[in-house]
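In structure tokens, the next block holds one chain alone, the form predicted on its own.
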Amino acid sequence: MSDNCENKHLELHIPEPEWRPGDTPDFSNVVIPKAGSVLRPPVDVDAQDIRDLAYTIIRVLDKNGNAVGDWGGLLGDEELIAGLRHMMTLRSYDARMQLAQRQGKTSFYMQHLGEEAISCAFGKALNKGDMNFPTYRQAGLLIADDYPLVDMMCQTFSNTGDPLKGRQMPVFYSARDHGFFSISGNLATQYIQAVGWAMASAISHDTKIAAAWVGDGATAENDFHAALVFASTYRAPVVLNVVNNQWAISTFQGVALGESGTFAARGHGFGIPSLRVDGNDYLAVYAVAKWAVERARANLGPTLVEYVTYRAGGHSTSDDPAAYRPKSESEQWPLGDPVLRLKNHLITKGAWSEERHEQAEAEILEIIMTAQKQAESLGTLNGDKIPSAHNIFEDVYARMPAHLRRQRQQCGV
């Protein structure tokens, strides 16, 4: 061995984003396949035959607003208009709740800005009774399933109308009847839970499937990999979703990605069919979701789906993205705005117009503000209408143990 090798100091490779605040973002090196260029395989395809789908991006909407390729054509105009309204509702809801947090009415909030198509479209591909195990940026699943906005707001305000009685963080919704499992603040726990739920459904010979959700950063967690082991081994009826919005809390996606190329490619080591889709294309998201859901329901096992998108806002109201990325980065993102893309598609088809869009914006804002007024009448963080401390002791045991009864009496509730 040479002296140079013996004396060379060891170094770690520290991934760094291409741009920092003050830099000019340039996404020209990002390979964006033409819309319609990726073929749709049969649902029962062997995972080995579609390995390439983990390295491309499935797209339906082209730059002119046309739907092209065999992943399109699954939704009619009225269904697409409903989808557009769902995304607009989520965006308007976000804006009002973000403002409410700044006004001290709630302690915390997390926006979906730029990611609305993913949860809103995916939700329409499921059946009643299917169960999502979401993270905190999938509220579109609830909106697409007509969950009451007032209940969502009351949960965010932790007031006397909070369905969860103040026992969850703001935006940590839970709605079993709407296929929305309780959100966990511990990253990736919902992944292994979703696989277990799906396995239980199969064991009981039910017809319901599960959908797991995780962000790009949380794919580095142990539970992510454990979930893939169980899902692949037992062919669990589950869709494993990875929302790659380029940024974790303040860490760019390369830290979790390593050198694997794409997050979808991680499914290859487990023999799981893995696809990447344009997360800002409502039609593409729905088509891929429908494909994966159909595969799970046909006892063909799990599918891993990576949604390529961009977190336009901060990670939460506790985060300032200007501290770690250029302010203009979201504007330069090459996949555009999901709301505007679906709007332009409907206008191109003659099913929508600028006038109808403006009218819809006004109608939705009125609905949101009316719901907010009702929710705030039941209390906010800076008011005195809060859930009773009595709730701390409820809904844990079928029969309350003696020591908890004593503690409740000591608290005077």
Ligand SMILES: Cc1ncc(C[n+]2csc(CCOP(=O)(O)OP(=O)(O)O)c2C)c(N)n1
Contents of the next structure:
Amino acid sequence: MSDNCENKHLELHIPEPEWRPGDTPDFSNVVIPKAGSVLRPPVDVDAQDIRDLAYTIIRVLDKNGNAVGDWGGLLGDEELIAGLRHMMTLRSYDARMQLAQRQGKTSFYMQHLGEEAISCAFGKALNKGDMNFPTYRQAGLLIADDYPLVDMMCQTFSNTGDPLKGRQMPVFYSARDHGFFSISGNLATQYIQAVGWAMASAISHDTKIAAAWVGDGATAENDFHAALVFASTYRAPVVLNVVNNQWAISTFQGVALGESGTFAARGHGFGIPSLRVDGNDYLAVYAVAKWAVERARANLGPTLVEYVTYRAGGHSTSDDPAAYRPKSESEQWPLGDPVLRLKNHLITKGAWSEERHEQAEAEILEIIMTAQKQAESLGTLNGDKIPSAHNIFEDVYARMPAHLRRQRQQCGV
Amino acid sequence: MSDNCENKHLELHIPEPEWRPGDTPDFSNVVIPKAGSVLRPPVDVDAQDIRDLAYTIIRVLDKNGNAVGDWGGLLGDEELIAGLRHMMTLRSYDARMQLAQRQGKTSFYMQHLGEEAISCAFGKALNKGDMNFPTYRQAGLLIADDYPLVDMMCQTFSNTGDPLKGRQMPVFYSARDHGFFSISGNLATQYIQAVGWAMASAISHDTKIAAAWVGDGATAENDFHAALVFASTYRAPVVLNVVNNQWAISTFQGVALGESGTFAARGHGFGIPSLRVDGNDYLAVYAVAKWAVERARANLGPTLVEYVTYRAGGHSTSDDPAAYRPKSESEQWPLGDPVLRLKNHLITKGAWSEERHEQAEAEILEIIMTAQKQAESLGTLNGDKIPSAHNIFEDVYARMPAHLRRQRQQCGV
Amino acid sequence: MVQMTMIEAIASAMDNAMAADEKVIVFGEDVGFFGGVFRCTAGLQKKYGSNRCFDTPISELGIVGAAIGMAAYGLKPCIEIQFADYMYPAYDQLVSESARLRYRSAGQFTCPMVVRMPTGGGIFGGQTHSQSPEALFTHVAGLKTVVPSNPRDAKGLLIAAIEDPDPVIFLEPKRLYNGPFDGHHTRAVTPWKKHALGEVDDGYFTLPLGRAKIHKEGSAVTILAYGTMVHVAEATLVETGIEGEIIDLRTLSPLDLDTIAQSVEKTGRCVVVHEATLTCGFGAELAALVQEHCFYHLEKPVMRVTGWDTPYPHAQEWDYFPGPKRLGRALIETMEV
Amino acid sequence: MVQMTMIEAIASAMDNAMAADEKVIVFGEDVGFFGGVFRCTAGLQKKYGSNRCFDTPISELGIVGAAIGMAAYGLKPCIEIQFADYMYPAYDQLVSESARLRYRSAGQFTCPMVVRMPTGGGIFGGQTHSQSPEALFTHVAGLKTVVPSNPRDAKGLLIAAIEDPDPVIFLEPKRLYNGPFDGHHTRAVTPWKKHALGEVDDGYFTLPLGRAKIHKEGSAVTILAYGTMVHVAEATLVETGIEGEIIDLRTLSPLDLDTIAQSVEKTGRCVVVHEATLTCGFGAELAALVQEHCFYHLEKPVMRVTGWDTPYPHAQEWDYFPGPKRLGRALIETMEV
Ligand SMILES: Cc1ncc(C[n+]2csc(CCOP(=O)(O)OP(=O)(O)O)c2C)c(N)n1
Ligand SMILES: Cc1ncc(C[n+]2csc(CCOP(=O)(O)OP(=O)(O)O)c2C)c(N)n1
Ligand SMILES: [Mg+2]
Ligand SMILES: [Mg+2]
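The structure above corresponds to the form predicted on its own; please provide the structure of the form predicted together with the named molecule.
Below is the whole assembly, all chains and molecules, this chain first.
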């Protein structure tokens, strides 16, 4: 080593968001590629030939509500209307549950506001038997698969109807028969499990595939790396989804992203085809999901998909985003609202109208209120109809060992 | 979800090396870029403008022993001769210690055969005060910094002169004053620590930088990801080294690499400039190291460097590579032997000769034998001059707590 | 003296430590601009700049691993893991690295850092916001483990932990952040602002690590407790009328065995209480030590009142939490002649 | 019956399980073509193909995390962590995920998998090839933890673990791989090939999890041991002439408390021995349970003979290892009237 020391002093770079409370957000310098401008490659394309797809945004719906370009045209009007209803249902459900939490009926809630298109559209791209490994912000997968709203509510209320017996916090659903893996409160852990599940399907010469889910912030976790390594090495039939909603609680995406450019680009170092898509565009999400699912199903291996979206609400009912970002940031966000955009598309096409929309809204609210009444008849967390304490001791193991029987007795149940 | 199921059956892809024992290795289809063919960009280049440097191999020494191209010409003859002697010393030291282990003088040993250029040349690119976070295969850093051979041997023998008091397995050196961080037996853990150390230097407005080290196999570990994330986010002044010696014990590099193309490419997803260099070319290693060190020192942030090399010996004294790879693979390896290549270069230049080389070899052996005698006079692991048992209880904490004093007493020391 | 919540006391500890020593830096998830999800780092970034207090990516391994490198460099990182339940991704760095660095390098490199994390239940946090993993640290040679039970201790112990030359795990019972919760979840908690232990010196002061405190003197039975359970024990004694002695351990490792042994030799009876699961919990170590060191004084076996050997449930939280009822039953049983 | 080393017995267990059930798959670092650094998976890839036995990248998290996904799918992974010292990167997946999957999904998803790992010292492996982390598993509800002490048990217990519907941590004392090492490191070890416990049924058989075995009957004192310590205990009894009873726990969790209590009620004295560090080691739980359940039978406190509360040193291995001398001293002390 030389001891040459005539060097300038180092400085630590700390990423900072452009705006904080009090500032006026201005997204005008953010480049949003034109809808329809990104070509759709064949599913057996080489990863290295589509590196640009990680640095753009695949979009289908243009400003006027038209579906344009290669990635559109996959869904008929009926399917799109169903998709719109799913998103509306999720939004309405969220609003009711958020309120129920404020009323003390449960301890906690997390909503999807602004991100509804992602899970609702993705769910439609899978087959029965495929398995999602979701985070807490993909309940659209359940709604799009017609999982009973009452069951979702019972879980949220931890009541006597709760399929998870009161053990899990609200929104940590599990629904095996609906391709919805048990949600973990630990971020990202399920990402590598999805890869393992997909590997198991391939080992078994099955046809099922898996989908992994993670947020922008949680891509920094260990499991994300392990998942990319294993998916790349074994060419696992899995879709690796990253939902970039710009925020991780109070931390803007730049802290996890660093100098990377995009989260999608993280796939490149693993030779994984990586696509970036407008997460507020139901049609684009569906098209990209379908593409990735087809790849997996055809034994072509993993795909990484980054959904560009915006968390319009608080992180959870415990969070107040006004403390760390301008209130107007959400409105300024340039990709718009997913429900509105699909609604406008359908109206532009003549397949929908303001009246039908209002009517649908009312119907959905009615359905949700009815379900809520039914769910509440089975109890809420602040009442006395919660699952019995003997559930504490069951399912720790398939068969209860002696020490747990002893403890259950001590507990008096 | 649809229940469309007319799909073909999946298969798991398991990477396999091209050759196993009994096969004849043939590297003729491996593309080795010509020495001098890769241009040297300025250190403040944008990562995105040099992505190709992760898919090539930067080389300086050509087949005829000439130093060619942009990356050469940094070192004078004296420095190169010193470098050659460092590599020869490391090789000779390894041979003696390997033998000492076979003689029962210690429990274990790990050699560098074929990889000497990397740590010997890298060490010369750093300044006093910089800190390496090495693995067990970078003892060249110590040798190039004139760390006493006797101390290295005492550590290897766990004798009464062992600076680490018998606590660590052989080769897990620690030498703070020589910019050599304590080696951990757990792979990759020190990678993120190097980033933290570099961040600390930047936080303190210091001028020191850090260098992290990891093997091809260990890039799959969690810590590798954390290091890339933190280095990218905070633009830490650190050089992130990956020594790709083609094997991780019995596992060929393809298992960690998957579909990635190269390990260097893993830096791209983090926007980190990533270079791939001929690890058996002392001049190329030095030039790339210098480039990366300059970047860090100039507050331009991290660089990822992959050294392409070959582990010519067994993983450790516990390993016999004949069980999993052809014996001749090492000879067939197309990047040659680092000692021979630098020797030939110096001879081509007229700065060295076969006679001087032989003489140097004899001198070095003499130095090592003398050091070994001195070290052995302080004991070997199979003798009775090992560090006293009271060392078990010290340095667990700065001050020994009561329970350890009690235990030390019970131990009778 | 100022009245402080435990949150404010913790923030004040870091504030004072940062003011006194510029080597002290603070980082973790959401701790910078926002000041932490529990607000324990509120104001620090504003006061000391983002060079010394900043947000990190969501990588507990990265947070701890980077802190180890920084500590080896010579800084004194005081880092936050958002919930103790999320320390597992960093467990390797804590156990294999921070705890052994001094030892394996024979003192060449050291690791003076503090890892703060909220622990324990009582907030309907379910299995991933309620855990008490202290035994996973106390089993590890090279770590120190501290659990305060009130604002004054929290501040003095945290500053001492930051001063300490070795890695210290600093567990903050989150249910105590605002007041001395005693397990009666249907009753309102007296806020620290109105509590004697909420009176905290505004300035720089330390309380020694490794010393237990007799929280309440008594002669009938010794209760070994820490964190939230100190207050549960207090309530239980009031309700049962038993003249028990409550020892607030404060530091679990290194443990103040002398204070424990003296008390048990006096009372002849001992009950251990903690929220963590029973099997191999810290209570096992306490029971093992007490029977070993006070065998001939014990009238009754040492009893353990703890969380059940199950994950922490959400809805049935109060059947899981070892509250005054369960502790009371154990005390009464231990008092039988 | 065939004579087998413990390595061969373990390989035979996997061989039989793979033959019996094609859902059983094996993977880990170097376990495929090479057959594992300790050769425990030798021959499996050749026999069952690389679809069912394969090498993995060096990511313990990846190995365990992928196995959890596979188990949830319906396979039965039996995975290897190369050394127990390297399980920490996967600890989060083990604790937060595998152990709780059945519980948190109310049985919708389960995690039938076995995690094999060599443990313990005695091979000059220093601090990263010698650890005994069993207490870090036994503290976790939802995991089972097994430690065999001989080839026959290893095989029968491993097949039972693979059959088990829940995650099982299977700890293999590496110093026993070739013979019943008793702590006398200067003496040659009788190879299993010449030992009665090396006689193992070639075919498929199971030994029930959760049952301890009385390794040697006696009436003077109960020694609770597992793994290597069973043989250390045996040698110690021979050398001291004490008529002790050795209980080989075999499964640490769930624990066979009945067998333990019966023995201690008979002998009135109890010594616990393990290699892991003392504080919060599994011996703490054993001592706590024995004093609780056998209090009125105990003549003396339960003593623990364990590794010291320090990292595992390299050169001073035999001062660290709890061998017959240290156990003997504790036995003699416990036998005092
Ligand atoms: C391992 C772990 N660390 C920290 C947390 C606390 N936490 C919960 S959500 C969250 C932010 C996640 O952000 P992101 O991944 O972007 O997902 P989003 O909430 O935006 O959907 C954090 C830090 C956790 N649940 N698990
Ligand atoms: C966390 C961890 N897992 C596994 C091991 C066991 N192990 C030691 S070296 C090694 C192979 C490392 O290969 P590579 O990273 O390529 O380095 P090389 O030995 O080739 O220099 C393995 C698996 C370990 N030491 N630490
Ligand atoms: Mg987010
Ligand atoms: Mg290697």
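Residue numbers count along the first chain shown, from 1. Every value quoted in this text rests on a predicted model; they were computed, and no experiment measured them. Rigid core here is just the name for the largest C-alpha set that superposes within 1.5 Å across the two forms.
Would the C-alpha of Asp395 be classed as shifted by 2 Å or more between the two forms after rigid-core alignment?
Comparing the forms between the two forms, which are aligned on their rigid core, Asp395 does shift its C-alpha by 2 Å or more.
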